[in-house]
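Take a look at this single chain, the form predicted on its own, given in structure tokens.
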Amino acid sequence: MGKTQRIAIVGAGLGGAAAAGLLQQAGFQVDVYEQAPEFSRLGAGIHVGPNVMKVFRRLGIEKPLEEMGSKPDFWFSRDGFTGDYLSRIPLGDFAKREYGAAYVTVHRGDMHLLQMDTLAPGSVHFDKRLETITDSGDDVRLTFADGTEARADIVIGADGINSRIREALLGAEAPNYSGWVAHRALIRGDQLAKYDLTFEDCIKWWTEDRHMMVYFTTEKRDEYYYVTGVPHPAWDFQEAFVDSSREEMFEAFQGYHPTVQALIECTEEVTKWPLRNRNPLPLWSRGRLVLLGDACHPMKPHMAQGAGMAIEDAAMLTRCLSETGLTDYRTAFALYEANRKDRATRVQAVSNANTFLRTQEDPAWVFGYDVYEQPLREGIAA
């Protein structure tokens, strides 16, 4: 008998966990290597569109995710100063009927835990910071900072915007600072009760050069989350984020609607994150290495589809590897890029432009997409 064929995934975030779960479900031997020392409830809020829920249906976590999250009936866009509605995008039952699944907002960490629970016991290895990766042609050797090593037939880089796998393919290059930062804060739902104001389930407040996106992250409505996009001078911090303050928030949103001012008043802790991105990559794979998600096409979070694109990538890559088998990985990688690049690049461009749902429009091209119903277009052989 031949040796067992193995897939290594670098990064156990939302995209990496989705890829591992789907590939294991398809019968592949998969190990995931994550640099964090353990799983933790990281992040705050996240949108999960019907396009993503259809992937989670395959993993068996659609229903529990829908039950734990908030299910807004609309995505509202409102003028930040006047409060006038700019758009009312129907979700709720409309999304289930028209797009084939629910639209959910939820805590990222709660969703991530559901994903991790789908993975085979013992297949996720924490505290594995990748140091070197060598594609010998016959297999790939990975070495980690703790002195251990692993070998695999192919390696999937799901290790984010600063991906070591991307660096191995294309060389070291820092991502671009976009000129914007995102402030992030979670507000306890009981703090909102003291205001005679309406706090809508999913709303984006806009003005010419900045915005604040706000939504509940639980079915119980006990966490209300906001994330902003605000212009900021060149970022020179090395950290992923720094602490911000109510004072900075009041200054950034001076003159905004009383509802926004109330949210800032309720803010206990707020952080500030530089928004970085990259230009579309000239290639998504080389040899036995392939990229997905932010390692491949990072974007500003303004469409709430960054994680969605990583999860769609995972589903399409699984489809392609299932079609060809692991031995013919080159054809699978070519198929994967041919069937993902146009969509991911379009979403990247629209997200970076920050125009999505600002005015009344039809989002069916995003939410109605089903990665499993797309006919596989032939790729160009690597």
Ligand code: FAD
Contents of the next structure:
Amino acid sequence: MGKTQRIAIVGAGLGGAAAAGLLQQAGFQVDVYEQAPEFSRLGAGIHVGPNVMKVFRRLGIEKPLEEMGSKPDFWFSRDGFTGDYLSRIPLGDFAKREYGAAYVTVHRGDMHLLQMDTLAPGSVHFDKRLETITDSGDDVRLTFADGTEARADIVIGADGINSRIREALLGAEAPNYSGWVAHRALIRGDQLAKYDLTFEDCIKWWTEDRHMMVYFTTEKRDEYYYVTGVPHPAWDFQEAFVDSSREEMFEAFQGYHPTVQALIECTEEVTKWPLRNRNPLPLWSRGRLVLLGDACHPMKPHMAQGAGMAIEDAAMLTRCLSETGLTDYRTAFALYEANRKDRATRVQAVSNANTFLRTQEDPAWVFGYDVYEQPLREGIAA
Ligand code: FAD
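Let's compare: the form predicted on its own is above, so bring in the form predicted in complex with ligand FAD.
The next block holds the full complex; its first chain is the one shown before.
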């Protein structure tokens, strides 16, 4: 009998965790290597579209996520200065009926925890920062910063925008800084009660060159979250994010609607993140290495679909490997790329342009998509 074939996933973020859960469910032996010593509930929310909820259905976490998160009836877009409505995109029951699942906004740490709970005990290895990766042709050798090593038949690079595995495939190249930053802050729901203002469930305030997206992250509406896009000439910090301040926020959103001013007034802590991206990659896999999520197609976050694309990638890659078996990984990788590249590239372009749902458009192409319903288009093995 031959040895057990193993898949290594590098990175246990939103994409890596989805891939691990789905592949284990499909019967593959999977180990996940994550650089972080543990995960904490960092202050940020996330939109989970019906396209993503359909993948979570397979993982058995659709219901708990729906119960935990806020389910907005609409995505509103409003003019930041006048408050005029620019679009009212129906979600709520409409999303369930038309797109086949709920539209949820939630704390990303809570969602990630649900995802991690789907993984086989002992299959996630923390504090494993990948340093080198060598595809010998027969298998892959991974070495980690703590001096240990591992071997696998194939390796999935789910290691985010600064992916070591992308670097192994295509050479070292820093991502592009887009010229915009995002501020992120969580506000206690009880802080809002003192205002005679309406705080809508899911609203994006826009002006010419900046915006503020705001939504609840819990079913109980006790946590409200905003994330911005604001021009910022250069990112001169070494850190992944830095502290911002209420003063900086007031300055960036001068003249904005009273509701936005109230949110800034309620802000206790706010952080600032550089928005980076990459041009579409010329290849998604080579030999035994394959990429998914931000390692493969990072984007500015303005469509709220970056993690969505990582999770759809995970589902499609699992589908393709199940179809071919692990031994024929080359065909699986070719199939995967052929069935993901157009959609991921389109989402990447629209997200970078920051136009999505600013006006009354039909988002069915994004939300109505079901990765399991797509007829598999043939791919050419590299
Ligand atoms: P990541 O989540 O970045 O995970 C990569 C993992 O790999 C991390 O855990 C990291 O520690 C690990 N890792 C990295 N290097 C190594 C190494 N060498 N060895 C071992 N482990 C390593 N998306 C949405 O769908 N909806 C939203 O509402 C949304 N809002 C966003 C708001 C902002 C401000 C930003 C910046 C992004 C937003 N996104 C959103 C995008 C989303 O966060 C990303 O697209 C998503 O996290 C990508 O998942 P990933 O698993 O590919 O990468």
